[in-house]
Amino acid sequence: MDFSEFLLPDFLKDNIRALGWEKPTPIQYLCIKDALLGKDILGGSPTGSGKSGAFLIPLIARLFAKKSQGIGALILEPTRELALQVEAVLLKLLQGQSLLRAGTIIGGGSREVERDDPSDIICATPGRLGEYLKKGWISTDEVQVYVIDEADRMLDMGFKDEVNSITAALKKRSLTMLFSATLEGRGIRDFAEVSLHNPVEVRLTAGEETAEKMPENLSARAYYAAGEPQKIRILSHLLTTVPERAIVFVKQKEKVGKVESALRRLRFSCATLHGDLSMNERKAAIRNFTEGNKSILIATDVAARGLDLPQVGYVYNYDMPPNAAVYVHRAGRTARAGQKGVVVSLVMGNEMEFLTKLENYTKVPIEKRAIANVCAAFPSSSKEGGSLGKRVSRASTGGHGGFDKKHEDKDKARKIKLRLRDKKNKGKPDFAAKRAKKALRKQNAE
C-alpha cells in the first residue's frame, strides 16, 4: 500500500510525496494503521528503518483533527542533535497549514523563546523539560500526544528518573508511543508499564540488541594500522581514492580536534561533531555536512545513533567502537534506504580480536585489505593478531608498506651473539675454588 491509504489531511499527505516517501516502510505501515486508530504503540526497531516518520505522521493527523489550546504533543529525545533532526522533518511535514506549529526544548536553547511562546509541537531533551516542568515554566495539561524515542539510550544516559517524572505529568495524554533499538531488559519494560496502556506490540526483529541488523546493501572493511600516523595516511588515502561523503568516527572529543588539523594540512576541508560544541555550532556543523559544503564529518558518537544524515557513502572507524553494538550504529549512518554503503575500520594491534566478535554479532564478513606503499596485510601473531591472516611484514611508513622487506636465507647459519661469560668461562664459575682462594690470601696475609 501507499500513504494515500491512511485517513490523513490533504496537506501532510503532498508533505510526504514532496519528502519523496512513496510508499510506508514495514514500522510505518504497522504504527500508523494502530495509532491513527489511538492504540498505544511499543516499537522496537533498527537504525535506518524509518521510525521517525512512524510517529510523526500519526502524531500531526491527530493533532490536526482535534487541536486543542496549549502544547498538544511531546517527543522525548535523548540528544540535542536528535530532537533538532525531529524537528526539521516536522517543518516539512506541516508545511501549507497555519494551525500546527513545531519547536524545541533542549539545551543551548533560548528559554525565554522556549518558556514564552511554547509550540504547539514540542521535541525535547528529558533533562530541560524536567527543568520547565519543576520550575512551573510550561503547561503540559493539553498534551495528546506522547512519544519516547530512543528509549534504551535515554536508559543508557542516565534519564530515567527525568522520563518517568515528565510521563507523570501528563495525564491528558490519548496516545503514547515508545520506541527502542531493543525491547528486552527490565529497563524497557520498565518504561512500558508506566507510559503504555495496552499497547500493540511492533518487532521489526527479535526485539534482543543482538538481533539488530547491519544495513542490507553494506560492505565491511579493515585495514591494519601500526600507529596513529599511519591512520592518518590510511584515511588521507582512502579519502582521496573514494570521494565520497563520509563519517569519520573517533572515541573522543579532544581526537576531533586532532583529526580535523592533520586532514586540513593534507587540504581535506571537514565538519566536525561532538558534545562540547554549542547548538549553533552543532548546527552550522550538521547543516554544512547535509548542503554538501563539507563532505567529510568527524564526529564523536554523538552522532552515532539516530541522525539521519544523506548520501553517506562512507562511514570511517578512525578509532574501533567500544562494543559491537556501537559499531551498528556507526555503520547505520550509510547504506540507508536502499543505497549502496561502505564501513572501513582502521585496526591496531590489540584490536585485531575485536574484528572476530564483530563478525559474529553482525554475521557479515569484514574483509581484510591492505595498501601498497600505505599499511601492510594484517599479522598473524596469535599475541597480536589470532587467525586474522598471514603476517607479510612490519609496514614502513616510508617505503613500500612493509611488502619490499628482504628476507634472510633459511640456509644461512643463524648469526648467536656470544656473551662475555660464554667466551671466557664454559658452564658454572667453581664457587668453592674462590673461596678457598680467597681463604688462603687472608692466611698468607696474617
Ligand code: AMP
The other form holds:
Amino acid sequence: MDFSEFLLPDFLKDNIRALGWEKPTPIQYLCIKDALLGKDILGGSPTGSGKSGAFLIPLIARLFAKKSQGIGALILEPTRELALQVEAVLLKLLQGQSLLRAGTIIGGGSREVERDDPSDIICATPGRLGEYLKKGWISTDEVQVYVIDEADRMLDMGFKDEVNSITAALKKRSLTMLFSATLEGRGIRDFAEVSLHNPVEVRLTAGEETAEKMPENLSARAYYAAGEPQKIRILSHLLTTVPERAIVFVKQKEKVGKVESALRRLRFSCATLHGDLSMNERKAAIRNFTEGNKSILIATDVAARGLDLPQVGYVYNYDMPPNAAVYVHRAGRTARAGQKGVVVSLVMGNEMEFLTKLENYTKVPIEKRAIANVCAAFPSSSKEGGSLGKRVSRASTGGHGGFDKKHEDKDKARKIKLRLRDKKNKGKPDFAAKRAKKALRKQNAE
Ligand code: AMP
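Having seen the form predicted alone, could you now give me the structure of the form predicted together with the ligand?
Entire complex below, previous chain first.
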C-alpha cells in the first residue's frame, strides 16, 4: 500500500513524497481511508506513529476539494508547541498551492494576524481560541473539518469545558477526528460522545489501548547513582563517550537550570525547555536543538510533551519519571519513525523497585550497567529477582569498591561502635530494660 492509492490532489502527493514518506504508517492507512469518505475517527495511537499525517492528509484533501467561506478546518492541540509543530507539518503539506492557508491561534502568539485575516486551517490551543470566540474576533461557523488531538492531555490540563464549548459551536462540520494516547476512561468517552458521530474506531492493536507503546528499536539502560553529583558525573561521562543528540529529562523547571549550569561548567552547551520560558525563548530553544546548534536539550515533561524532535539518539531520565506512562512518553522522543534509540535512567537507591515495574509495564528489559571509576554496580536486593538483581562484580566497576564497599565499611564501623558502648556500660543499670519492666507491671495492675 502506498499513498498513490488514495485519491489525493497532486500537490499533496508531491509534498508527501518530499517529506520522505514512502508508505502510510498503519495509523495513517486506517485513518486516511475512512476520513476521506467522511467518516468520523476515534483514534488511539502511540507516540511517533505518524498521527499528524493521519489527520492532516484527509483534512487538506477534503478542504481542497470544497473550500469554506472562512475558517474551514480547526485543529485543537493542548500546548502551543504542539500547535506550532502541527502547523509546521501542515505548511510543508500545503506547499505548491495557493487555495488554502494555515495559521495558529495560541497563547503568546500575535493576536492581529488571525483576527484580521483568518486562515483556512487553524491550529489552536483551547484557551486562546476560546478568548477569540468570546470576543467575537473570529467565526467558526464554516468549519467543516475538526480535529481534537491529544484529547487525554486536554483533559489532564483542565480544558474539558473549553473544548466542549468550542465543539458545540461547530454546527457545519462534516468530519471530526479525535485522537488520544488512551481511549479508555470516562473523560475520553464523554468527549467522543459530544464530538463524534458514529466514529470508526482506529487502534493499532486491539487490547493495547491503555498505554502508549515503546518504540520498536529502543534499548533501555540504567545506572546506579548515589546522589546528584554522581548523576552529573554519569551524565557527563555518557554525553562525552556517546556524543549523540540527546534529551535530558528532569522533574521540575527549577532543576533545568541547575543541571544546565552543572553541565556548562563541564563545557557542554545545552538548550533548555521549561514552562517559564517566553514564546520566543521556547522557539529559540527548539530551533537551536532541531537545527543542530545544540545537541543536548534539558527539558521538563510538560514542556517536551509530544514534541517531534528529529534524530534524538538518547533520552536520559536524569530524574526518574513519576510513572510508567511518562517513562514511555519520554522514551518515545527517541527511536522515532523506525530509527534506533536508547533510553537511559539514572536510578537512586529508593527507585530500584520502580525499575522492575517499568520492565513489567513496557516489556522492555532494562540493562543495568556500571562505569569504571564513575559509578558502581547496582546493589542487589532480595526483592529483586532475575535480571534486576544481577550484580556486576566489583572488579568490573574498576573503582575502589564503590557503593558495596562503602556500605560494608559503614556496617563494620556500626558494629564496633555498639561493642564499645556495651563495654562502657558494663555493670551500669540497664535503663531500657527497667523501663520495660515497669510498663509491664503497670499493665498487669490495670
Ligand atoms: P507524528 O506521530 O505525527 O509526530 O510523526 C512522527 C514522525 O514520523 C515524524 O518525524 C514524521 O515526519 C514521521 N512520519 C510520519 N509519517 C511517516 C511516513 N508515512 N513515513 C515515514 N515517516 C513518517
